[in-house]
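One chain follows as C-alpha cells, the form predicted alone.
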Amino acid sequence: MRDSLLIKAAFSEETPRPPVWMMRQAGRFMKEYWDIKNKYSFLEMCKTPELAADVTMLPVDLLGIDGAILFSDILVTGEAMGGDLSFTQGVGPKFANPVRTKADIDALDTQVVHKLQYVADAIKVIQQRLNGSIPLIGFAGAPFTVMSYLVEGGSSKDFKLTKLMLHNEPEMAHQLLSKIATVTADYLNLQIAAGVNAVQIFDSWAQALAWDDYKEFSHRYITEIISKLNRKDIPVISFCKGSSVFAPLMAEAKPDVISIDWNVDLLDIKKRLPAGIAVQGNLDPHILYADKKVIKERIYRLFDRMKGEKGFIFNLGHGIMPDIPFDNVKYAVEIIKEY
C-alpha cells in the first residue's frame, strides 16, 4: 500500500496523477445503497462487518476510486462513552441523554474501545475483500464535533448550548473534550491495529468557531490525539470545514494531510502551509449537480491550478449530498483519471 497512489501522495511524494477519493462516497446517492439501507437500520450497517463491508465497497466496484473509506459513523465514540445514539430518517442522529452537567460528563467511560471492536472487526473483513487492490481509509470525529452532538443531543445550527459550555464552564468542556480525546486516539489506534491504511479525522463542525475558541476548544486536542497515534507508514489527514481559515493551525498538529473546504483557492492555501503537508480536497461539492460540461471544467481548472504540485489528493471540500446524480459522480472519476 505504500506504493499506491493515495499513500504515495498523503506523503508529498511524485504520483502519475493525483489520486481520488471522495466523503460520502458510499451512501444515499447510490440505488445501491438503498438496497441495503432499506433492510437494516443505519446503525445495524455499521455494526455488522459483513454489511459494513459491502456499503465500503459499493464506490469500489461501482466508481473505480483510488481510496476506500470505512463505512461507520463519527458518533460511534460518544456512543461507547455512554451515550444513547439513535438515527431516525429525515432527523438524523439523536442522543436521548445529552451531556449537560458535570455529572453526566463524569459519568462517561473512557475505556470503552472493546466497545468498538465491530469496527476492528469490519477492516478486517474490508481488506479480505480489497485483496491489496486499494489503501483503507479509517477515521474516527474530532472530539469538538462529537462534543457538540453530546451536548446539543443531535445535531444542531447555532451550537448553543456547547458554546455556552466553552464560555461559561469552560473547564467542565475541557474535561468532556479530554475524555473524548482519549477515546478518540485509542480508537484510531485500534483502527490502526486492525490494517487501515491511512486515517483521518472529522471536525465538521469546526467553522462554528473563532480563531481563539478553535484553537483552545478544538485544535489543542487534535493535536493531542494525533501525537498518539502508530503513525508509521500511516498517513494521519486532518479535516475540518473551516480549514480554508485554520489550515496554518492545523499544521501545527503535524498531520500529514490537511483537507481544505472550498472556500479558498487550493494552491494557494498550500503555500502558506509547511513544506511535505499535503492538501486533499477541494472541489465545491455542489458543482456535481451541474452539467457534465461545467464538471469537467471546474476539475480541469482545480487540475492546472494544482499542475506540477507534489501532495495533492482530490476530494471534495465537504460530502456527496443525497440527492447528487449517482452518473455525475461517475462521470467526475472518469474525468479525474483520464485528465
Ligand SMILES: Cc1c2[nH]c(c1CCC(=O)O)Cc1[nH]c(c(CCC(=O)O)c1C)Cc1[nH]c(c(CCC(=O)O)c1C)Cc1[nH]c(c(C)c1CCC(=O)O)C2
Contents of the next structure:
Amino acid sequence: MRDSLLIKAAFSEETPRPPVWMMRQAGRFMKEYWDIKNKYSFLEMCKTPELAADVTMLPVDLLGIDGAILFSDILVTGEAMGGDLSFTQGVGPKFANPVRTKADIDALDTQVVHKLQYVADAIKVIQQRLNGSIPLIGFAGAPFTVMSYLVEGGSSKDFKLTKLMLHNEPEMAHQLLSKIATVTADYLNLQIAAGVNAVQIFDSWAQALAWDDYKEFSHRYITEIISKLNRKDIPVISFCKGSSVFAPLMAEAKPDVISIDWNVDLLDIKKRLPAGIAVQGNLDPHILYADKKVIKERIYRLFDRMKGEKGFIFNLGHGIMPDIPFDNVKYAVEIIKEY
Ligand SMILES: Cc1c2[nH]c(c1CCC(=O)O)Cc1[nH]c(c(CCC(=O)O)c1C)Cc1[nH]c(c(CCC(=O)O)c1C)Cc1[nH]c(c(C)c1CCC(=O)O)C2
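Hand over the structure of the form predicted in complex with the named molecule; the form predicted alone is what we had up.
Then the entire complex follows, led off by the chain already shown.
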C-alpha cells in the first residue's frame, strides 16, 4: 500500500497522475446503496461488518476510485461515550439525551474504545475484500464537530447552543472537548491497528467558528489527537469546511494532508503551507450536477493549475450530495484517469 497513488501523494511523493476519491462516495446517490438501505437501518449497516464492507466496496467496484473509505459515521464516538444516537430518514442524526450541563459531561465515559470493536471487525473484512488493490481510509469526527451534535442533539444551522457553551462556559466546553479528543485518538489508533492505510479527521462545521475560537476549541484538540496517533506509514488527512481560511493553522497540527474546501484557489493555498504538506480537494460538489462538458472543463482547469505539483489528491471540497446523478460521478472519475 505504501506504493499506491493515494499514499504516495499523501506523503508528497511524485505520482504518474493525481489519485482520486470523493467524500461521501458510498451513499444515497447510488441505487446499489438503496438496495441495502431499504433492508437495514443505517446503524445496522455500520455495525454489521459484512454490510459495512458491502457498502464500502460499492464505489470501489462501480466507480474505480483510488481509495476506499470505511463505511461508518463520525457520530459513533458520541454514541460509544453514552449518547443515545439514532438516524431517521429525512431527519438526520439525533442524540435523544443532549449534553448541556456539567452533570451531562461528567456522565460521559472515555474508556469506550472496546464498544467500537465492530469497526475494527469491519476493517478486517474490507481489507480481505480489497485484497491489496487500493488503500482503505479510516476516519473520525473532530471534537468540535462531534461536540456540536452532542450539545444540539442533532444537526444545526447556527450551532447556537454549542457556541453559547464555548462562550459562556469555556471550562465545561473544554472538559467535553477533551473527553471527545481522548476517545477519538483511541478510536483512530484502533482503526490503525485493525489495518486502515490512512486516516481522515472530519471537522465539517469548523467554519462556524471565529479564528480565536477555532484555535482554542478545535485546533488544539486536533493537534492533541494527531500527536497521539501511531502513524508510521499512515498519512493523516485533516478536513474542515473553512480550510480555505484555517489551513495555515491546521498545518501546525502536523497532518500529512489538508483537505481544502472550494472557496480558494488550490495552488495558492498549497503555496502558503509548509513544504511536505499535501493538499486534497477542492472541486465544488455542485459541479457534479452540471453538464458533462462543464464537469470536464472544471476538473481539467483544476488539474492544469496543479500540474507538476507533488502532493495533490483530487477530491471534492465537501461530500457528494444524495441527488447528484451517479452517471456524472462516474464520468468525473473516468476523465480524471484519462487526463
Ligand atoms: C457531519 C458528518 C456526519 N457524518 C459524517 C460527517 C462528516 C462528513 C461531512 O462533512 O459530510 C461522515 C460520514 N458519514 C458517512 C461516511 C461514510 C463514508 C463515505 O462514503 O464518505 C462518512 C465519512 C456515511 C453516512 N452518514 C449518513 C448517511 C446517510 C444515511 C442514510 O442513508 O439515511 C451516510 C451514507 C447520515 C449522517 N451522518 C451525519 C449527518 C449530518 C447525516 C445525515 C446526512 C443527511 O441526511 O444528508 C453526520
